[in-house]
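First, one chain by itself: the form predicted alone, in structure tokens.
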Amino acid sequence: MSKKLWQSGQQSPDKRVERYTVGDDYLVDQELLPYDLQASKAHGAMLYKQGLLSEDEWNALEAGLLYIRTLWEENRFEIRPEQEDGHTAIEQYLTEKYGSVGRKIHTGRSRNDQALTMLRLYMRDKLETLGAQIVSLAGVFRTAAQAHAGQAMPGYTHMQRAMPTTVGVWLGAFADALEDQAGMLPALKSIIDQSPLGSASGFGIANFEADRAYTARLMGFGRVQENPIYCANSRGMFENTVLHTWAPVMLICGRFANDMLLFTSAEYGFFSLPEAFTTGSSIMPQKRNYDLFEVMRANVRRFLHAQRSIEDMVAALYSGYQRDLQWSKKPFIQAVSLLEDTLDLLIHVLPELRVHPEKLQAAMSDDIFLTEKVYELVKQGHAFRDAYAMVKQKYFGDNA
């Protein structure tokens, strides 16, 4: 059995302690491994530039990291529970296969800044892909709104018919909301776009001057996150900031899901989707269920729970790294996955929306036009409150 990176003697930790402290974190690192490899390559290049790796060692390191990436892509690189994390798995593999370079790769860094850097790279990657998805979904809503711009439908307040509107205005509201949220992304990117690599355990290394600007440049970061304690303190904080910024996008999707669950019911029947987007019942032959929107509604809450769990964790911590933060990785990745899947689903579902004009028109009852009648009287010179009372008396009499 391989030793831990921190283990100097022969005494292994108690298995109960190991299981409890490692949990399933090593499985989470399996997903993050490509970002860990990217950071290791930049760090190795810096060590070579500073003369701490020979040319042969640097060539071996490059080849080794590339081969690990290939194994990972083929589902053949395994992080074992006793290794605790992906950082250990990479270093031990390099040591076993390539010798001295594996023993040197950790020079000038800690598992703390390794984790920070791979997560930062993951965040930056997801900011790009999710940002594109948000913009794409806004465009899909906009297209649907334009296609149904003239189709009348009732507007609702307090879940009751209120005033006339159109399907285009209803769908356009979601397009506007998503476009506003997309406008938040540049500010979020500016926060994330800083490299923590070289901050080590949160204090740098006094007698080792890492070329942090060089590694930041190699990884494509705009700048270095200079203060090493801030680097450590940003673990969990940045994850919370990202999810907090994206939470309104999930809320927008959840509101659309709620509307669709209401408007596709038999009592409304305003809209429907092809059968491929619905499910059936195991007992009722006639049933077609819009489960996707129920699950979407639940996933909004799951997303918010993940964000709040990270926020609650950070709220309990002192400055510097605490191992509590290990448990911020899983909810963060789960929340990102929920948002990705939700956006992807809606991008493909919305173009299939079927609008039923006859149902919409049947719901356009006379009462929802009464406010317009009030304003016809206002235009004739009546005070608004008098016009309101006159219309109410005319249509409802003593029950007004």
Second form
Number of protein chains: 4
Amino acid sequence: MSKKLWQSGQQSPDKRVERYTVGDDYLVDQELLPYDLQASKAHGAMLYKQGLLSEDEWNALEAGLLYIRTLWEENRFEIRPEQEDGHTAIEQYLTEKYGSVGRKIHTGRSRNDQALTMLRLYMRDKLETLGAQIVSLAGVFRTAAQAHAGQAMPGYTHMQRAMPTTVGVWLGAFADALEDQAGMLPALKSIIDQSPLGSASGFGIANFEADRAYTARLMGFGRVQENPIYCANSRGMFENTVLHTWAPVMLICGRFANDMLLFTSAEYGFFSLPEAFTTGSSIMPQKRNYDLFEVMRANVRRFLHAQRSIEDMVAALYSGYQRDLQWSKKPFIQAVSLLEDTLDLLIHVLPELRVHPEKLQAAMSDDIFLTEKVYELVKQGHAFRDAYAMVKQKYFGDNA
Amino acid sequence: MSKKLWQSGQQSPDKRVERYTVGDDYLVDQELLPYDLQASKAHGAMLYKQGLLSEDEWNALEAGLLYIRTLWEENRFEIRPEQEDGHTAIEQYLTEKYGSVGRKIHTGRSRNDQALTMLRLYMRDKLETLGAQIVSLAGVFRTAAQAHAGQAMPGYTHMQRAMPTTVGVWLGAFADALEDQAGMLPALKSIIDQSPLGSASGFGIANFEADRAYTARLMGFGRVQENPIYCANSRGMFENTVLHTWAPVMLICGRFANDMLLFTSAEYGFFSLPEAFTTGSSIMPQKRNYDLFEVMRANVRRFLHAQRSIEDMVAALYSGYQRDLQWSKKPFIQAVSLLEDTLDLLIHVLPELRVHPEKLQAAMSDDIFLTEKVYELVKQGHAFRDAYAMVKQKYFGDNA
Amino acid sequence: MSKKLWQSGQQSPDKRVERYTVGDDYLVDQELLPYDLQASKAHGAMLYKQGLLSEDEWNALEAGLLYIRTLWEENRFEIRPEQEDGHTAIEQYLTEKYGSVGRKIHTGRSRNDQALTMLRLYMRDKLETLGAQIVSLAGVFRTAAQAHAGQAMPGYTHMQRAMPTTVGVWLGAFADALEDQAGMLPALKSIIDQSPLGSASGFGIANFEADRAYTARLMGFGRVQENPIYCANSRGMFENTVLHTWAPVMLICGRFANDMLLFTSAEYGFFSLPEAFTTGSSIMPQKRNYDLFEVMRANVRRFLHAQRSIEDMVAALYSGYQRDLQWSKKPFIQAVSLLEDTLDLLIHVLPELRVHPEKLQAAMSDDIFLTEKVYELVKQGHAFRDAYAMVKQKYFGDNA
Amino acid sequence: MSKKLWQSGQQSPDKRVERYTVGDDYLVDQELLPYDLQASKAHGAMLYKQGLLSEDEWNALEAGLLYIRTLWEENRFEIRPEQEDGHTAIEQYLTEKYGSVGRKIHTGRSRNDQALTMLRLYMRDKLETLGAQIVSLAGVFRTAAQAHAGQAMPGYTHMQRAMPTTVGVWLGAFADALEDQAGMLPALKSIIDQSPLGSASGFGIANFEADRAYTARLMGFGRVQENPIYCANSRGMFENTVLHTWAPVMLICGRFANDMLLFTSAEYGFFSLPEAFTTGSSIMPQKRNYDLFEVMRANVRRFLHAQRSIEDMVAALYSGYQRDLQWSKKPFIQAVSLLEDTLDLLIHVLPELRVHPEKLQAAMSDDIFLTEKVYELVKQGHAFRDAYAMVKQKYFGDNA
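Please move on to the form predicted together with a further copy of the same chain, as the form predicted alone is already shown.
Complete assembly follows, chain above in first position.
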């Protein structure tokens, strides 16, 4: 029969309030648990160093955290809704199995502390792996651009044929855009790479001096986030900063999806993918649909709404922790995995791009070469505006 | 080994594309399955009536759908990710257990048809139950307003004390607002209450004439949604219309949550709830937090983002079904349950509201009665603007 | 040298704060001025009826308000930034030209009162005119649908050709959608049609009894919005409710714009508009661009952001007026005019739609008739799923 | 009588279409004109270098651009709606006053080129000045934090008193946050600092070789944005990237505004500002309202919606210019000036912050020191969780 960490008397919390406030947040913590364990280990080592844990307790803690990690990997460590969160589940497990260390592990920290640190570690990890994916996708676009460098293609403005370009230029534009965005990541990392552990509920603890530099070093952080109110205020705010920085990457992928949906339609037919990448219809035998790009188009919107959902909550808050912030975890993790999956899919799919030269050639209609004719006249000495008018008059007459 | 409905050859779909496009959508269908069964039954009855199912097949179908429903209620009917959706799971189950009827049930319909009809039935249900909840919450506010009709309270503008009012007027404002919004629901219902079943993929089927009036009648719809492209285009659009109409209700609840968070703070102290409705802190023994209102404040934002997430997808689409629409299901269901839970919680909590007259009285400082003094002078014949200036001069002098 | 209404001492407001808080709001009031005058007249009539204005004062007021209206129509009544708003501009003008009535007109009301009433009158007007426009556009779509009822056209799903349909069905879908949405307007009107005048700052005035039923009747409102806190809380909330109800209409127009941008491209070429409705390029002589639909597509997003901008502000507020609400006026008026202009343009443009049968016919490729072949086999007694597989096998073989 | 740049025949554009597509965009160009002139000068110099302008023409151009700049500064250069944009206004003015150079200036560029370059120059400028403002505001917060370093203040979580902190820590949190965000600006600058001039409509010009490195150097850009489709695709995308990077700064300001609205209320009373920074009421003589923070709170939302409005448009587009992008200009400029004004105001206001020690002291109630008592027991050797329970039991007994 599990009590809340903050409960000491007899009165049970109202069930409906509990259900409403906890929601499915405990499931999110399930995914973040390894980061919570990592932070708990650093915190425990610090308590041991300060003499607040005995050697036996510290050994028990290390073993316990390792064991929970193993259980977690085998899907055998389950956070229960009435535990509210992973922090409680860990503390209760340690107390039940390892005794006193469980009742001491929360010394000098708060659950806000834990949530902040766990998320910071998660962000730092993802910054690393996503950064690599972005660079890798840029490379895949570059390779494809080079492979089709010479293939002519109409360029469009206003969704109408405009001027000649090449498949290589079109694909290269995505490579360039991704490379530019990758340039933002080191600056972002230097914001994220600071340890909030030890800020307690956002105000430190008046008569407890945590060795914050020590825990920061153990977790590999570049520095300590000194001001405890800043630590508390960065909850949600840092998630938002991270997603703001990644949003343009998602938009670049979405732009490619938009283009592909147009260019793979029967009417354009410029490109295709092998059948294994397309889907069919339950009633129309002929269908070959590019669902992957439709879902990608949708996922851009889902990513943006995850970011905005965090932002809109955060914008309404005051300094210090408020429970609203609990709801920043789920959209954050969701946005991260939407971006990961999208990058991963494009890296996988792009090398399979099939280019159809005959369709591209057929679309290179005469009209898109008219600007060249204007410049022939310019080279003969006509002012541009006059040359433009002459060509227009010649080809379109009084209807022009 | 399960094949897709649209697969007939040997080539398997690419696994990553499949994972990316299906996502966790199959889990959403799990929740909507009863509505899919209801629509399938009406569709089957129509096929039977048209002679496309034999009596045996029709009997098998009725039994099969009922049996799936029972399995579902016992959490024993599971849609697997490689089935993509509930429609496929139902057809495959029927085919395996009941033979030919399973291979015939999809005659004259498409999965879009099924998804549309299933969601329409779900919406219609929710319109009914949510409508009742809104009226019920309005009543709870009204009762509370009457109970505290005479209790004085400062009214605030610009977050500063302004003029005297009463707790009854404050609570009554919520009752009035909810009642007004409830007035929108019949008009909304008359949009939703039309049957899309039989529109196939959005274009009917050239040589198949579904008896749409018959299936509409069986499902209890007020009318048939005749134009099949309108049926297809209403996917996502109707969800959006429904959430647009409910958004103001969520905002009214959120306004109350905002007020309560202010008025239950130590500095105001006007109201409280029994301890069972509040939560504590894992490190600060004194804390009594009103997490329920913080979560409610957050849930308003979550609701709005669910609505906008649907809307932003829909706004980017062309006529006819596109796979993006798959992602309108999850936020729709999520928004519905956020609203349901919020209404339910307030109905449960509001009768427990404790009013603290001494705190309210202490906040009725002299300054909020100054406007009355202005009107005493007005009654003595002074022009309002002069009276205002006289009072201001008298009480604030040259600093005014 | 103009003083603020609330200023009586010597100290001037800080210039930067004034600029920051007023922004360009005074320009918005310029547009709404006639509604402020209408409300002021009703308020004055009530003061006269109650004996708070003499007959001379009332005559002066009527003349003054009429004169300001005339000046406004001739663009000669200008609200200055240091006046903050139209309410102040009117009062100051009346005081300067008509003496005592100016110093009395604000008796028993507040600026919030005025803003609320002015906006309510504006909304009521717009509900009427926009309702008529929506019905009119539905009619224009209906007429076009009938004119092209027989013209075959491919239907699309997943942006790929799916099944045969007609131009008439496609256009008719928009007519149906608009008619359905028009059905929401009477319910919306019955919310809007209540008079907030007399609620003062949201708490009435303790020793002043406004005859609210009288002013409501003079302005033609169906009822009085009794609860003064509800009046205050409906600021922004009602704007949001109105835009929520109209958003689906804007989305319907946007869907048509999306379709047209595809169908007028060189690759589709199904439809065109006369050249006067298209635009050219400053450098490419051949260009005929459908900018109007691009701008319409953008205007859908602008409308939605105007709505959301109001909503996000409102969601963060507490009961009672807060200055944030000032910023609900501009996006509201902007959204109204985006919708008005979009409806107006479509009503103007749609009758000019040129249909190109040869292009439509060319797109009716054989594959979109394959579902018909499936149903031929169904009619011969094959189960649907078997018939589907047979057709798929026959036309696509092992690649299927 | 002004013709469009793309018009050569007799037929006039439809007036309603023109009004709808141009909107008030020409007014936005009015503000950006100096940047357009700067880009035009670089372009002209390049044409002269390439021999496409004679020396006389180049001299005329330099003089003309300078003269337009002077007229602009004196508010005497007005873009007319029928000119559509500033680019047209400049070309037409040059043609009328300076003859042939006007008809030649558009050689080798397009209006998209001009818009892109003009906006890029504007962004680069604003990056510089806003960067300086952010650093300056961080300094103002730091100074205030130091001035009140020792002043005790309750820290809040869940909007309830939690633990003791100081005014210095609270203010310092804002300084730290701003400094961290300032660290993103150099990375952002290195994206923005590339010249798009010479990309024409997004595809270069087949038989015209612009010297892009030369114009880039003349305008002081760090590099050329080589890929012309990337140039075109960066329209809107870069605006979005910039606003994404600045959004956290706006949120930090908004957090401070939220805090101040709470802490300046009568119930808290921790801080105040001089009366010149507050506003009054038109009917309540006592009011001192902190409108500046209410407007700031609203401006955060307005900023975010400007960013999202650009983003949502951009996300729907295909590669290459589309007219929707015209509507990214206005929200971009608006967002920039909201941020500028907000930073500027805070720099101005913060030094005037008045701290009220007696109010702060009164709020330091005993309960916020209970965590210290827990730690006294921890120091005596009790496990934290036991110590917590003991304190809770002692002070709250069975109600705990």
